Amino acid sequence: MQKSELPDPFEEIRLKSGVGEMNDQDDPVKMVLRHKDVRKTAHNYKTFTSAAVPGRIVVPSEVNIRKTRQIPFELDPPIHGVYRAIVEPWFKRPLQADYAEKLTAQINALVEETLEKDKVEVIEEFALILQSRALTLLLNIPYEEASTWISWGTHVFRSEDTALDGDKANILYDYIDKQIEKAIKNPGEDLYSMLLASEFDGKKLTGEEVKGVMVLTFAGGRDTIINVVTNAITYLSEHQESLERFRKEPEIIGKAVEEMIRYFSPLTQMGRVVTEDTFVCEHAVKADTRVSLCWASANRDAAVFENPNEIVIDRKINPHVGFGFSHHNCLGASHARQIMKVLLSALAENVASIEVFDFKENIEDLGEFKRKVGYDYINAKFNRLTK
């Protein structure tokens, strides 16, 4: 097998029932595992609620390490769309043009860095730069403050040894509240700022509300990013023919970012809180009870794609879940995508080729199902690419 290879652990269990069964901190979690079946639990928030008690519907919960809103993750319609609406704009200027450019210089300066050394952990020393450097520019905040993020390490809740770590939390906590004190002092451009002057039902948003949005912001967009972008560098390093078709047929890269989502799949799961009595693939579920959508499940199903165990770097039909389905799409959706766009076409621009030294594989561990979601590190060397 190769090392960039991420099995499916859910084949299995998805086409004999379509639920798959996990304990979290002695809160079960029914697993829905069919793409079908997924996408429709997940259009259905009034029997699959998310605004259950701050942390619940994360898998691992953040229930003991969280009391804050993610907002607008952890509501339901009509108020999720509300506070969505207040946000949205904000969370599609990675799509302009000036956006591009800056993150674009931003990247080609990091693999520049890289294509220096002898070795580099790409965890560390690359996918984490890349994504505080990228988030400076998210939050229009100064770039000199991607070194404090790249000081915590890439994980927000979870330290070396402890799965969820309340002491690491705080750290993110009192950190968002010194700036949105900092913000109220003196209103900015940035993030903090535009929510501050925000309004809901007629009233400035909260401190609090404020704080939901940026703990979502910080930690929504860390593991996932940090996770596909080490697998994409794996996958390149075995596929060194992909970054050949990168240069040749760029206009196949916004494909390949989307297929490399769909396998990869950063974000294994995420729950609801069953809201009443009821069915999901024919196996009851009680009320007070916790479902999780399985996103790397579903973009697995053979039933909607084909060849599912396989990169096809240009998919034509892609209905991936990778960044979630329904109400609740990813509000970061466009920032990875940019960022994912940008790092295939500075590779295949400027590196010929990357060798894998050594690695240790990241396994989540679900129950009944051990999936490798990334890698814990990864020594490699990136060849420049003689023009």
The other form holds:
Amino acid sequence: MQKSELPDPFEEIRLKSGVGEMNDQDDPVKMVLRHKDVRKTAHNYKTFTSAAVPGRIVVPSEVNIRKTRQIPFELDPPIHGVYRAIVEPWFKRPLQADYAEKLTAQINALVEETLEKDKVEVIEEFALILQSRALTLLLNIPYEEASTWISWGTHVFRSEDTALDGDKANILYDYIDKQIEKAIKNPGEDLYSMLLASEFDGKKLTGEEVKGVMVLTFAGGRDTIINVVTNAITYLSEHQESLERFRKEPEIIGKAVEEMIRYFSPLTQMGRVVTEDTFVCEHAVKADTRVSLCWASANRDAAVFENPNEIVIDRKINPHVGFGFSHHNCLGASHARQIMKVLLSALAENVASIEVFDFKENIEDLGEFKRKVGYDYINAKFNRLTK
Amino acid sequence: MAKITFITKEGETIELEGTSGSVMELAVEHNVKGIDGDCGGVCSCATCHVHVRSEDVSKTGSASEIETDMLELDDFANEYSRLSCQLQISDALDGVVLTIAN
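Coords for the form predicted in complex with its partner chain, given the form predicted alone:
Let's see the whole complex now, leading with the same chain.
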């Protein structure tokens, strides 16, 4: 098996029954595994709600460590749409030319720093730094703030010892509270200030609502970006020819990004709470229980994707659900796509090859499934392209 | 060369000409409102959804199964729905009128 391979642990059960089972803190989850069922379930917000107790639709559940409702994520239409409309234009800023330029400068500088090193630990010394610096652009705050987030380490919510770490979560929540207080006293051009100036139903957003958007922004875009960046680096270490292709055919980079999002599925699944007794894929599910939309499984469904377990770097038709599906599709997707496009371009232009020395895989324990989602560490070296 | 007309949600009419690429790419290049093309044209996001004028359906042809499955779960879909990333520009498309769905 190649180092960069992410096996599909769901195939057998997806074909056999279409639904997997996992226990999670005594609030079990029925995992929906087939592409069609995942999309249908995601779309049906009336029967499969996001507006449950805060933290419950996340797997593993965050009910015990979080009281703040993430907005617009933990709401259903039509209210969801009103909040989404407030934040959507801001989260589309990554498509603007000046944003892309700043991001390109950041990522080129990081690649250059990395090329100077004999060894780089790709999670802490590359992906985390890249993600944190890029987040200053998304929030439109000073670049220097990234050093605070880098100092938190890779897991804001999760620690190596326990699935959920309340103390670590509090670091983030306390930090956000302070930043909101600062923005109230001193409004600027940043995301906190934009949210504080926004209105819902004729009233200014409350501090708690602003916090809900900020928690989502920080939490949703951390492990996910780190996973996709590190998986991409490992893939390219074994596929130098793809770097070569990006140099010769830069127009395929957009497709390559979509394919990596599909294959790596940096977020394995997202839950919903069932509002009435019903069926998923012909399996009965009871009201007030949980189902999950298993993006990682749907993205390997051979009923939809030819050669699902291969990275086809210029895959032309790719209806993946790596950014979720329907009303709740990923708010940070434009930012994530831009990061990956810029990263692949920067690597193609400057890096001849990547050597991986050693690594440890990050395996998620999902009841009857074990899924590799990324790495705990990767020691590597980037070799310069001589032009 | 094909002349393609877009009608936005606000009722604005935009006429564009193209020779190659997809209709979505043409629209994004000219900042046509309501055509985002987030996924770059791989049929994953449905942010390039249009309704084809009924008399133009013969020019555009019908949607593929993957496209139909995608549109089936779109709140604004109807029998004239297409994802414009799947419409390749050629002389055959000349004169089509597309109403933007979102």
